[in-house]
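Shown next as structure tokens: one chain only, the form predicted alone.
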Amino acid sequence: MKLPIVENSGSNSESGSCQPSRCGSGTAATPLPADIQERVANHPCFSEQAHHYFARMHVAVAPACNIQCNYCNRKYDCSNESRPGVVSEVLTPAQAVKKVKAVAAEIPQMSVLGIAGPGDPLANPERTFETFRRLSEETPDIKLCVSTNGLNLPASVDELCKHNIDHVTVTINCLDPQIGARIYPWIFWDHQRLRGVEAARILIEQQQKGLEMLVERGILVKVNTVLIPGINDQHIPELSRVIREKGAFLHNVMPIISDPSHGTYFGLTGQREPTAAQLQEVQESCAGDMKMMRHCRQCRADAVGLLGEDRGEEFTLEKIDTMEIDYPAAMEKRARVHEEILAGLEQDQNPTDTGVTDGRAVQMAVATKGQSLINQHFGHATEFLVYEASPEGVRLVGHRRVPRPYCEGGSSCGEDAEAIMSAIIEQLAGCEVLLCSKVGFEPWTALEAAGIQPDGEHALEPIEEAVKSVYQQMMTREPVELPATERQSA
């Protein structure tokens, strides 16, 4: 399916965010239930399928947060990190509506605001509710969520849903409070600061109260859960049935980012990252009943753009003063650009069927630039989805983000070519194929050496369809295996 490469996202759902109702969970094999599909149709973080083509944008309103996570580690007027709980500016309310008004006129894909940061925005409750309710007011059109640790979420619940919110995401890592203390080095918890095992009970009560709440109020619910190797690792397997049986629809695992340079504890002392591998098996080991997440990109909290871009250098306050908002056209272009892609949508809802009935998996990479296409070229890239194809059909199985893309433009191209060209590769593990737009001649020869098949071929195709064609043809070609004294006669 091929859909216009301008906007997305449809008007919002019709049904209010607080209606006493279950919204059930979906399989990992098959789609969400209609009514969940639905409500998340042109929600980029909620649905894998619409994070090809719809926008969101974050507002950094929240700057306090009431809990310390050891891998964490806020910091503002910082634009070269890419990561949760980093932010270049932090806003006011009116600054937020500002802000929110000027994206949604100029990226009609938008269709989710968020408030996820930098701090905790249920410990920020008069800058998140009064930015929400403006929001509710003067921007009818627009999907609002908020992202949270879930310790004040209990009481934040009602006021919740006054503004319409019925997308929510808890970051839930443990259930075990031995665990929790490894993670959580203190809680602000009425009116103390909490330290050690006793901090991390109330944590996760609150968590798990809060998660039953918005359950029985009818909201969505992903539950994001931070994967660090040592620590939680084992443990994710029986939180995840947790949160399924108590009502979350959406699983997030996501990797833990510690690189040194960002000062976080964990980042400090030497914690290690989950490799592709071992986030894939975690992931896989929690694929029940419930869908599991494959598409996050651990934004930051004034990300703005389709997933994996960011605009947010378009948007400062001091540009943003600049230009003229008619917010009504807007509304009504917005409208007619997502009707057009959800129509589209509707069309390709099965998941592509390989047409191969016996054969192994196989991961491809891909680099795209949105809109579901192979439509960027490899030294362009910045990241890469993975695809898994088997005979059981094809699946988004995660994205890999390289340190810097191998060509920048300008003198910068083939700069350290030889260290990038190493880094992207190991990055790549795992994948036999990789499928972009274009690819150079000296990157093409690195990638084949290190057994990954580039191939240009399919530049401008939908993603599925490419990786299934390739797929077919790699399992047509494939030489069958000769038993062992067969081989030795050879």
Given for the second form:
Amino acid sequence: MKLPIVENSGSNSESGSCQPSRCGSGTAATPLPADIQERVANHPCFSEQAHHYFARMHVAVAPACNIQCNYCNRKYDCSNESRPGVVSEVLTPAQAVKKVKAVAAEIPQMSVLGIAGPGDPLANPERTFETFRRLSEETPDIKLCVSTNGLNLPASVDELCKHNIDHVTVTINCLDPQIGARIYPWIFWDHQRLRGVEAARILIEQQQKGLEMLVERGILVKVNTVLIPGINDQHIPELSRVIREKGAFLHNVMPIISDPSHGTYFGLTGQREPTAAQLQEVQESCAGDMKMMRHCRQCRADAVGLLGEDRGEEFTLEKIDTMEIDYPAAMEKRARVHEEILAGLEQDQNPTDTGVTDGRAVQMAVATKGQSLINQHFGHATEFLVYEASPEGVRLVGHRRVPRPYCEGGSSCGEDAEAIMSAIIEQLAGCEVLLCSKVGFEPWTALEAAGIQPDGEHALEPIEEAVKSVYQQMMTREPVELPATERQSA
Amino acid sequence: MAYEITDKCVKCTACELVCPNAAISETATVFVIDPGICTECADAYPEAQCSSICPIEGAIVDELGDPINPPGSLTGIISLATA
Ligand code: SF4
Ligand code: SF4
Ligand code: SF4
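Any chance you could show the form predicted together with the partner chain after that form predicted alone?
Every component of the complex follows; first up is the chain already shown.
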């Protein structure tokens, strides 16, 4: 799968102006209301802290869709919520319920079940709501959430309320129908296929109405926006402002993926993907005082596990059939594990203060398998989290997927190690340090040559603490060499 | 008078959900329309429902085998659709 090419973003001084309290998960100056804070506390997709500890899963029960997006090929899963180009096995509601119960028994960190596709869940109301109805009864401790393009949202709100679903994700790419007409070629509405500006106008209307209705009823709404350079990039800050005013509590701007091999309209017409730097810029420009989600991984419609990991292979229907599960015991164990995690999170509410009062912002890449620790070997990492340290604190600013990990399976690193290495380095552009549990000699040399300082000294330490101490060291050294302002213009 | 589904069908179930006559059902490989039940929606709507929601060009054809949604008509992708 092709990834956005990352340009060297150079100085990050401007982007460093964002207050950590705005970007973290509701702390200090602009906290989320207490009830919302509590509701997102253990949601891996909403809470930057929780995503390190809690697991989520999606079940693919909803194959039909009622619109077309130009970044989607309907031979594959919905691109609004999933990575494009993948196909999930569609389950019946009964199969889905069975799978959820098996996963929740095997992975006690499981806290959220989502339906996100492979089409639009609300275009498949029977299958979607049958699944929710049964899960509310059989696994009452698992939170339910659903993602939608919004067209059927107003019509579904009452039904959603019945199943006690408190998290809904709506993908909203624009407010202007002229822009919408370039993103959505058609919708199915009122028994007809509608096209062009009129279709976009209706879709946008329904999305906005749905958002308002959910907020009125106290259902949490996250908005996803696909950043499409040249089409909606200029429009996103305005969009962000409006949805925030209407009460969406989190805005997730994700990059369009337009690999021609996925056969989408945008892919085949050469629509460019945003660079990591452009994505970050748009995210910063609409951060305001609204939560921006930086850890979204654009999961598959059937993803299982912690964010960024997918253990779906362990839970195929055949494998589930052979598992012997004590469901009541599993639920008790989950309750215990969740409590432990929450207790840990509470101690960790404040953004890590760097103790540095004057200095530039530095980005560091981190290899982690979860638990908020530096606990992954460089060669095994399929993605890196990017943290920014500045006088304002330490915060997560994004993640970078690499096309292939440096050591793919087994001990010997592949023949095309050099090509893989340069692809990884390209993805890490803008990062000055790489923290991991271990790194081999060759990748060490390559990273250093690319201006990224590898660091294995903080293995198994908490990420934010390690980022902080590396930052402090850098900043105490730096001013002697060059004043920060000169460095940046250099 | 009846429509037909071709092997281009990706089994998204959308047509089955909107057919006013329950004429569409699933088989192992594609969805099929029962020609004895399908009315081309003439009795119910100005436009046939299945072909108004189907996302795949060429997946639904009329009695003569002509696609209701020809290449390029849904996705705007012309060059590839004929391949
Ligand atoms: S809503 Fe999802 S499934 Fe439907 S066309 Fe858009 S990306 Fe594809
Ligand atoms: S044309 Fe109408 S009646 Fe015939 S299969 Fe399609 S939706 Fe059903
Ligand atoms: S809507 Fe089209 S692609 Fe989907 S099942 Fe029906 S014929 Fe097949």
